[in-house]
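Just one chain follows, in the form predicted alone, and it is written as structure tokens.
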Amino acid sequence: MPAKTEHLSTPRQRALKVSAGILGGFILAVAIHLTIGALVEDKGPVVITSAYSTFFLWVALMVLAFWFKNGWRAWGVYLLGTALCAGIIYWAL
């Protein structure tokens, strides 16, 4: 039985997911990181793991940009994200 055409997205809302899940998720991924390299004194342990876990953290933030009912709120908040990222880096810096 095919799916409701209401509870579909257009292709373009589709695109701006994947974009965002892609993309924008690994930015924000990175961003995390060097976040969190910028805020600790010691900075071995977070290269060392940081090659794993920005991997998992991009594929759940892959998943979660199709809970988004709109592509432009999911890169919003992945850009709000990662612009945040950037603010606590240049103020621990």
Second form
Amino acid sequence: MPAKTEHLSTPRQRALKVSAGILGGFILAVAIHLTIGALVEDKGPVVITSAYSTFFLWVALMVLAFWFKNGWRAWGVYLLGTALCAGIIYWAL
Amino acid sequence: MKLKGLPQRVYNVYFHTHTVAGIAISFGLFIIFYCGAFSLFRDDIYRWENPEARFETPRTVDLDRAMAAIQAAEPGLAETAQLTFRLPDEKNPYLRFFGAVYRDDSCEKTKRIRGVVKTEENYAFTNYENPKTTLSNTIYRLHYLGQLPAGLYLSGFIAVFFLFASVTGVMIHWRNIVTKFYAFTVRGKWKQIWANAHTVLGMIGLPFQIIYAVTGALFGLLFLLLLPSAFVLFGGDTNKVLATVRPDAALSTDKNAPFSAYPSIQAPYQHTVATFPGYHITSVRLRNYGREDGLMTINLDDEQTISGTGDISYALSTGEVLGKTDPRHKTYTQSVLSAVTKLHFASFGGLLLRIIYFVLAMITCFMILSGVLLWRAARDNKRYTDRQKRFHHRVTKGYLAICLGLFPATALIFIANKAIPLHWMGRATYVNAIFFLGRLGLFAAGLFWNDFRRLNKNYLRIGGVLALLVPLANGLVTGDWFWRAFARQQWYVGSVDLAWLMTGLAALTLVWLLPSAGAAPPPRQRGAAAPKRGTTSVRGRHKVAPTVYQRCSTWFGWSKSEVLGD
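Could the form predicted together with its partner chain be given as well, to go with the form predicted alone?
Let's see the whole complex now, leading with the same chain.
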């Protein structure tokens, strides 16, 4: 029943995926919420929704990070996404 | 019915993350769910906890009179700090006060004070700096690991990883989730039993667990979310973020506002009572009391609906309403935080809802436990070296000792609460010491019980006996035996005793029903080393024990042929 080890990746790749999921995932989840908050006029509902939806998105991104075969790619996608959000926020505010 | 599962590689990867995340958080998660389940009743047990509070809740309170009593008892009340009253309710008959006093004449440093106003004793104010009893609060603090440094944040992270484990758990079990649900059985190999218990109970409890993972994460880690919003969207002003949710956070007071006469706080209170009939007033908060711009915010709750909370703010000098959240007409923004709170504290459906929550929390505890036992049982084969197996055994044993030892320890703190005389100074410290030392002792004892079945039965036995002592302790010390309490309609006192009595009987019955050996996997052979002194070699007592079914049938006088009809 335990997972078959031949499908699991190297410790280095694992560290990358774990960090991408927890840290990168959190940053991207918050950045996406901030982008929506920056784009709409009425920020109250967005801020209060983010109090729970951030956790769903964060965990989804954590899960997604392990779907990648390459941990570097996971980090790359998350950082690119964050940069994109940052650009939109900069332009909108 | 088979659902489409994950691709091979991804399935194995998620299986592994689920295992690792699950094992890593399980220790904390069990404590959180177990103590949380008890904390659902932390108000209900107040009268049991504190015998001095066993009187009828006053129907009306006079806040002005209470304030005068507090000012007489605590000179130098800090008006600029927030002063809060929590009003008496059905469960707690005291008018509770939280505030601050100035430390010296310069009026710069303040010291927090808290206490109760005893309305039945001429509104006498008693400072609760060293409260006589903290039983439910101790368990409540343990629920969010409050006794550890940064425990609240730690429990918040545990909640996030719990959500992660729930999601990956559903993903890996997806393929067989329907078939397994209908094919639930408690027979077969132990690995199969634990796997069944884990997946089916996890499935039944899933909505409940998702609610708790998210709301728990929110309470622990709200700062992680509010700070970025405050900095990016509101120019660094956290008050503005709060103001979108609570109108009273937008009202400001000036520290240097001129003094005024102490205004009446009873008048706005009565105005609220008249404006919102049918609502319970939970708390009254004052800011700049005794200054010209003094504010008063009153919080109310209907305790029946998920968004039934509201508040109303008054200017103290004029009595003018400055802002309010009408619980009958709330916007989405105003509803979310109170809904989240009510979902977490189960404060929207009365006692029955809390009992259902309690049962679901216990199911979750069992789901967590069975996950760890499954983890070990799945590794009990030739693919692992003896060294690895000993490690798995040690981890599981330590884990069981932490988790199962909580039950006797909980009964112990209830007994300690009655055994330490009420007039002792600092008695709460002794009670807590008994709880934590007892817990440590129970944990240490568990490490010597190498057979898991024996460990489980020992804890059940100790817990069962202690549970039976709880009503005895209360009866002997306070004289309020539960039948007398019920006769006097002190439901909150009697039902705590009765619940412990039934728990104790149930635990001891379980001990009696559980076979002493047989179907359980043998404990890990500790390498080539001889068994330690005090540990029974399982091979030595391999007599055939009656099964649960057999014991039940003798108890009820059935015979197998009668039941099966052959």
